[in-house]
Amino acid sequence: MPRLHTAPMSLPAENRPPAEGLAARLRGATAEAHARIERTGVIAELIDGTISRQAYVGLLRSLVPVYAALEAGLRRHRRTPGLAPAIFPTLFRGRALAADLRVLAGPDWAVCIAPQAESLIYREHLHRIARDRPPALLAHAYVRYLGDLSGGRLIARTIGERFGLTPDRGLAFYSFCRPDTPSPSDFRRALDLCPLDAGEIALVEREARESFERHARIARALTAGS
């Protein structure tokens, strides 16, 4: 039988997705948000040095109702096409936030310590889009990941030589051991490969500049009550 040729189907414009990949548009889009984050309360504290013990365990507190409901909605959709190709365990920080808890606030740091009313509205965010708007996770993976993977190590040297802290004792959230964790690169060429349309990268660059404001609220919420 004779092969039948037949041109491609085209996607309307506001369908196809752009041609700068994920990646570029989610920095392009938070450049400003990310900036004013560094200046902001206590992750500019974090930044230069001048964190307190308190504050910064109220910080890492605080992220793990987001870190949590952050990884079981990616967990969910590991096999979603959208977002499977950047879905990655290894850069999964729940275990390693718990670890540097019970060193840095004893073993019942749970109990002893709430985290902000503003993380856990951000955690109830996380769930709503893991049901109803998938894609919106690749902005808060693209926000949480890639600011740890690229700025992690400056941080952990500077909270060690604060705090006293070294890799296998304090410092497990900024630590990525295993040769299979991707680097930057890597994974903003996972976010490229994400098949999203035009409208869905719209939705995940709304919600990156969302997640940085999240972030901002936490930080104020930890500098006022410090």
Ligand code: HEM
Contents of the next structure:
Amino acid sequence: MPRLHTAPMSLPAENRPPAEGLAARLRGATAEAHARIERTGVIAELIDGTISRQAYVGLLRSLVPVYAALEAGLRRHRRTPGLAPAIFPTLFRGRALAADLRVLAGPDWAVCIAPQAESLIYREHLHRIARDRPPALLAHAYVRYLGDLSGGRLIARTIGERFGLTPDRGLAFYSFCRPDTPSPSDFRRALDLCPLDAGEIALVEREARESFERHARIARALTAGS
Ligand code: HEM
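Could you give the coordinates for the form predicted together with this ligand, as opposed to the form predicted alone above?
Let's see the whole complex now, leading with the same chain.
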């Protein structure tokens, strides 16, 4: 079990948590990657509203194993001190994704459409870190949930207009209607409450950057396939 509760100032300097909070560090560490992914594959088509229905369904289908593995890991660690402050089941997207895929691709979407190989590789990585390096899960929660809470609402409007979808028919993935859903700043504050040391924070930063690369590989693969 990682050592998480020693008073920070009594730790040797290299183990003292840095002054800047985790949320700000992740934002700084991934800003470039965010700008890059907006120009990548189907994500670029999502932004300019040219994405095909097939590619959009493929994108949602490829996110299913990613959310399933992430949410299984977060459930497993909901009482792990280093992560617990930033685990919000109200943000979990697994069920909403399945509902949207049923609307867009019919009840047999799971057997009729295969996820991208890159998302299955990502899924195995998430299972591995949930087992071996749980704090790293925070990086993927940040990339997915803060992204969904931030840009997701913009994307919902584009997709809704393009495919004639509404929050209760096809846009459940972007709908955070439960009153106890954290806002983007609640989520950032929760990240800052996670008692990680400098080594763990460096791990989470690295994982967040790699997560954007994993998403970019999925986005490129979907363009190649459509
Ligand atoms: C369709 C393309 C996208 C659009 C239009 C979009 C838009 C946005 C916007 C407007 C914000 C808020 C920025 C701010 O607070 O200053 C944001 C934040 C964020 N987005 Fe995106 N985004 C897109 C794609 C993505 C993707 C594909 C990912 C991850 C795979 C992602 C992850 C994030 C994250 C983690 C944040 C929070 C940054 C922070 O405040 O720390 N976004 N996005």
